[in-house]
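Next comes just one chain, in structure tokens: the form predicted alone.
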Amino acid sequence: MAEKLFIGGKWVKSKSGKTFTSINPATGGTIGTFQSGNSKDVGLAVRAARKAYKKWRLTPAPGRGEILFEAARLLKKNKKRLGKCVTDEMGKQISEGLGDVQEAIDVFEYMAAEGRRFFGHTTTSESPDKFAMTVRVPLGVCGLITPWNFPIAIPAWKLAPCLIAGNAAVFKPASDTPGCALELVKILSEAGVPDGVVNLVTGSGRNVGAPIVRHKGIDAISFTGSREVGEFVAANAGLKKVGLELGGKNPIIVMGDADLDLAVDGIIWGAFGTTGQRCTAASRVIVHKAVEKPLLARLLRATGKLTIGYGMKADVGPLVNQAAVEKTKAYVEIGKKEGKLFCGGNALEGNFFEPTIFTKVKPSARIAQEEIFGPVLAIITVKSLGEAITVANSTSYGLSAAIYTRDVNSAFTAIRDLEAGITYINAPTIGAEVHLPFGGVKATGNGTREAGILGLEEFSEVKTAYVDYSGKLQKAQIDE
């Protein structure tokens, strides 16, 4: 029996009476059926979201973070459940399953209790008796697009701060994992989200993303995803508020100071955790030339050890999908003819594929310079800490980058002319903490920051407002 949508409290059966599969990307099998949802799907979401939303917005924020707290409660009871959903559906490791659902409890909490401190501003005025502030208040209905690679952790990040700022929305998931997104939408409805304030419609960005970002209804559009389809946002959503976060190329720095041991920690972590389906995965090592011989050898060492296989028992997870491994497959041949393949390479029977790393890479090379979305690394080799911020600066995008370095000055420097909205000091480029904002600069977005207090900026408006108890018209900017 196929999975419904969820739209104004109830589960419903798309108005396109077509129906897709949901498939465990390491094993092949099928995780369930799912509604194929259509632009009129879509209209019936907005307009429950409409009728919710005028009682939602009234709801105090203190109460509406209750509502929240209790879904990360609701998390937790079910986090061993939830990280294996995220394993089966999309394929990474156990582990990283269960940090998924953490990530997603975290959020919850962290923005149940901005219900208490959903702060505006006072200030003074230009004329006597008469005070000043400004208030935040909700943008309205909210079309929340995510993708696949954190598919409880991001719609969380998405929909926590919406709710609590008192949106209602209509969240439509990645059509490779729309049951980790079913189970969370049940969690929200159990911990008392009302009828109509969450709206889930699955299908394809074709028949179910483009109308929402279209839809006059839908007061703003938060997209995770690839720069191309962010264009379309853009390009598309009118006069709405948008949010975009669309990937990333991101350097991990190696001087000739680096702990090589913690280096190559990181660098596995970074490059090949999530099977390196990341926006922050580190693409590009920028190595200097004096390390760059021992830290070859301990990575080939560290990267020979990693399993391949079911994310319940290895090291390294499958491509979330065929496309991608073909993707992939493309990028390795560019590679071989712009660098030079130092270990794996190779497509592996399903969506399974060798962590991968080239050496002698030059800045321009394709590989170091557009976001694969797999576990390939290039090695890059500079000779001084200008010319590896130079080389890490020159891709388009901007999201994450780390350095590793014993040296504080050249710490700070990183942290100075690093082009990105996250910088790490001896860690990886993964890892981001949800109380921090996080997003980037250049083509990773549009300059939106989600999570920490800046998540709130995101989902609400500033009003400001003058309360004049002078008993008497008062001009501003007159002189009388």
Second form
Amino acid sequence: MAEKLFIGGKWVKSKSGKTFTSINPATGGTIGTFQSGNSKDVGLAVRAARKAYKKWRLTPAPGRGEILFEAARLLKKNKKRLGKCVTDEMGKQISEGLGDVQEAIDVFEYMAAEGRRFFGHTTTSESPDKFAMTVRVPLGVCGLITPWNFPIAIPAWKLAPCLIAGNAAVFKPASDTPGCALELVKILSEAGVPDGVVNLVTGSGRNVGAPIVRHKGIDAISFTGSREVGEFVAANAGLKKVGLELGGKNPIIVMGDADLDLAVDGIIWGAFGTTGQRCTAASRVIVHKAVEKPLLARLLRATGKLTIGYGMKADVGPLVNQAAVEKTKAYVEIGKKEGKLFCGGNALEGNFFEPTIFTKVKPSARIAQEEIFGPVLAIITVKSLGEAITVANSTSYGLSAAIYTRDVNSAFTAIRDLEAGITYINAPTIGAEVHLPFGGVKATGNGTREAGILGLEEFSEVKTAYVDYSGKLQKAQIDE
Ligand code: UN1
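Please supply the corresponding structure for the form predicted together with 2-aminohexanedioic acid (the preceding block corresponds to the form predicted alone).
The next block holds the full complex; its first chain is the one shown before.
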């Protein structure tokens, strides 16, 4: 039986009358059948959200927080089961599947507690007997469009701040992971999110995503995904408030004084964790010439130890689908012309791909510039910290960056000069925590930060309020 859409608190079929299936990328087994939503479903979801918003926005924020705490509790209770759902539907290794759920728990708890802060400012007035302050107000109805690589965590990053701020949501998950999205929405409903406040419309980007982006009844869009789609969102959302988290080409710099064993652990995790399918994945290593040889020897050894297979059993799971395999294959062919294939390079049966490393890559090579979203790492060799930073900054993206060094001067220079929203010292490019802002510079987005205190800003706006208790007309700038 096909799963349904969730609109206005009811599980309903799509007006399209069509469905699609979600497949386990490791085993080829069917996860489930889901509704292929269309613009009519989006219209109904927006109507339900607008109606529910009227009441939800007036529910005191600590009360909204109670519901989010309950959602966190239910996620905890179901963590094991949901972690396996993540592994089965998108392929990542089970400890990462559980981490995906943990990140959702963390962000629900964090944002739930924001319900008792939600601070504005108070300040002085230039007039006597007058009070001035700012308060935060919700945006209205938000369209949330999420990717498959963190199928529970990224929807949670958006839903938790969206809800605590008093907005209603129309949520469209990636078509590779509708099952995880459904699980999350069921938990929100069970936790007490009122009917219509969160509406789920599954289906394609063309038939569901685009109508959400263009809908006049939607006030804001929060999108995480590819740069191409991000550009479409920016061009089609009109005057909606838009938050974009797009790609990355994240570098790890390894200096001559680095702890090489530590660096190798970080590179392997950064490059091949989630099979390279993170916007924060390390896809470039920029190594100082002095340690190139020993680093490569260690990397070869460590890569050789990785097991590839179904995420319940192996270190490196599959790519999400056949299109991702084809894309990775194509980049490996490009890489063979641009650098030296050092290890891996082969697609295996099913959706699996060997962890792949290219050496002697030029900073301008396509495999060093374009986001592959697969287990492909480009190694670039440099002669100084200055050159390393110039190379690190030489892509259009700027999400996360890392440096391995024992020198405090190099570390602080990197923090100052790396063009990235997130910089790690002696840690890989992945590992963001939910109470700190997450996001990037340059083509990684449009400046929005998710999670942390800034995550609330994406989903609320500031209202300025003046209270004049003088009992007479006072004119700003004009009265003496
Ligand atoms: C993403 O790569 O799409 O820091 C999000 C990390 C995770 C979030 C990544 N906590 O890698």
